[in-house]
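Presented as structure tokens, the chain that follows is alone, the form predicted on its own.
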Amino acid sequence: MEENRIEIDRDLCDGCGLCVTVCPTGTISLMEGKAAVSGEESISCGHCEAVCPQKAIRVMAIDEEMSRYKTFTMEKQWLPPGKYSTSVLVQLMASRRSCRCFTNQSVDRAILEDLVKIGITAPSGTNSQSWTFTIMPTRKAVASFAEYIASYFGRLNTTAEKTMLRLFLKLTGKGELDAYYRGYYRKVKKALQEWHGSGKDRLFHGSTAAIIIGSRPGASCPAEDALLATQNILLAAHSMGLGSCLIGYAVAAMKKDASIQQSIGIPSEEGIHAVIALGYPDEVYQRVTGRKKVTQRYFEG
């Protein structure tokens, strides 16, 4: 495919065969003493080449200014194995913390669309890349979505009210109406009273972005790669000053009425795996904290 073509300069080229070691389909093999592209399964990973000691080699799908940043500039030295601080990552993971108190300052375009290039350097699966990203850059944006999602519940609410039918549903063994009944109505409920009364919001925690992370049909993961992205977004925002919270009702809602990302300009045959809510943080933390115990096994075959 001409998307996925591989072009390689035989002048610069010495024939270590690095890439042919490093391709992950068989595509490069060493043809009289040269690289050269004897298959047609690229990936379009990169792997050849950032291997290539020469620079003899260029991906035609890559395209070069998702790696060049609006607010800060990237290092392009490769880092090896072991070459960076564990603790000073292990740092970073452990303070970035789910936002729920934000200030009403905007967040510049040019972050959120750094971010987004922060996100697309995750792995995918296949190398496929076929994640999307839906930028909200102001509050008024925020809001709006606020209001499509804050619709949806209170049809569901409505719905989840009838006791009739919650039991019949159970009955039937469609007892998702009735375990939403219990576990969040009441919650919800709250919520939206409040979203109508005072204007508070419960939802989105007055956060003045959002990104929603989605993916093109076609990935063999789709919403393993969008989760991916969504954690280097995450812990790239908490770095550049912002904080975050991811918005797990909007991607249920969104899920269940299809017609609320279509109001926003998403096409339909996208999915919806990550919605998150970014701004500037009104709150100091004093410490990292811990986690629950986890089940951890081993199996030795």
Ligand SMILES: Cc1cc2nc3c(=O)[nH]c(=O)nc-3n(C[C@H](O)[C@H](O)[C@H](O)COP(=O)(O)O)c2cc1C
Contents of the next structure:
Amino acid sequence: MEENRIEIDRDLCDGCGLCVTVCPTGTISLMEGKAAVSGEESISCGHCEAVCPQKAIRVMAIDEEMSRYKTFTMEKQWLPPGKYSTSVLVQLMASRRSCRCFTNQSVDRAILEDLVKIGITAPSGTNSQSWTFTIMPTRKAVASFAEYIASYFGRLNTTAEKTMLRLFLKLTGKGELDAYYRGYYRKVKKALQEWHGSGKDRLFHGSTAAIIIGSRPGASCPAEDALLATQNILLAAHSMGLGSCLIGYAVAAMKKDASIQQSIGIPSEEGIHAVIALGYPDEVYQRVTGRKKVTQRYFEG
Ligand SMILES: Cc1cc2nc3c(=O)[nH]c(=O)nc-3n(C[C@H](O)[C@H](O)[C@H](O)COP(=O)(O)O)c2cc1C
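Could the form predicted in complex with this ligand be given as well, to go with the form predicted on its own?
Complete assembly follows, chain above in first position.
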């Protein structure tokens, strides 16, 4: 396919065949001692370009701009397995905490754009890269988004207050509203009172930026792709001095009320998978802590 075009410079190619070995789709083969495109199944993953010692291959869909960062420089050299400190990596992972206390300092757009580029270094099913990122670069934008979410939960709470409706739905096998009432109604009611009263933001915790991670239609694993990009962003944000928090309430509201995503300019055909609140943290931890006991098992064949 034209969009997945691979160009091979036959003069540079020395026929080593490494590109043939790493290609996941069998798109390249050796012909008359040189690499040649012999199939139409390329997914533009870039393995052939990355492995070629002669720099003879270009995957045309790869946009160099996507790996040019504005706020830091990245070593372009590939890190082989085992050549990075596991200890440093895990310390970063364990030090990232959900931030629920942000300062009012805004986040530079260059940082937010770099975070998106870091997000998309994640793998994606069949390399579809169908993720989308909607950046809210200011507190004003976050607050007006929060208003839509608060309005949704206000309406949901009003519905959930109707005892007979809850019981009727439950009896007809639709226990969702009753489960919401039992699990969230009171918490949400208190948060909404604070939002409308003192302006305390229990939803986005006063964050000064946010990123919504969505997906264009047609991907094989849109949610998985988006959440992998999301974790990249969370870790990178921490390394850049930012606090972050996933806002599941916002995702839930957007999934139930399609008008919210239209109101903020996200096309209706896109799926919504994560909302990340971002900003400078107004909290300091003394140590990292662990997790609950995990369920782990082996299958030995
Ligand atoms: C899918 C998902 C949704 C979440 N939604 C919210 C949310 O709406 N509000 C919030 O304050 N924290 C939210 N969190 C943060 C979790 O509460 C947090 O990850 C968990 O308590 C572990 O703490 P840690 O992130 O600091 O390690 C969410 C986390 C995940 C993974």
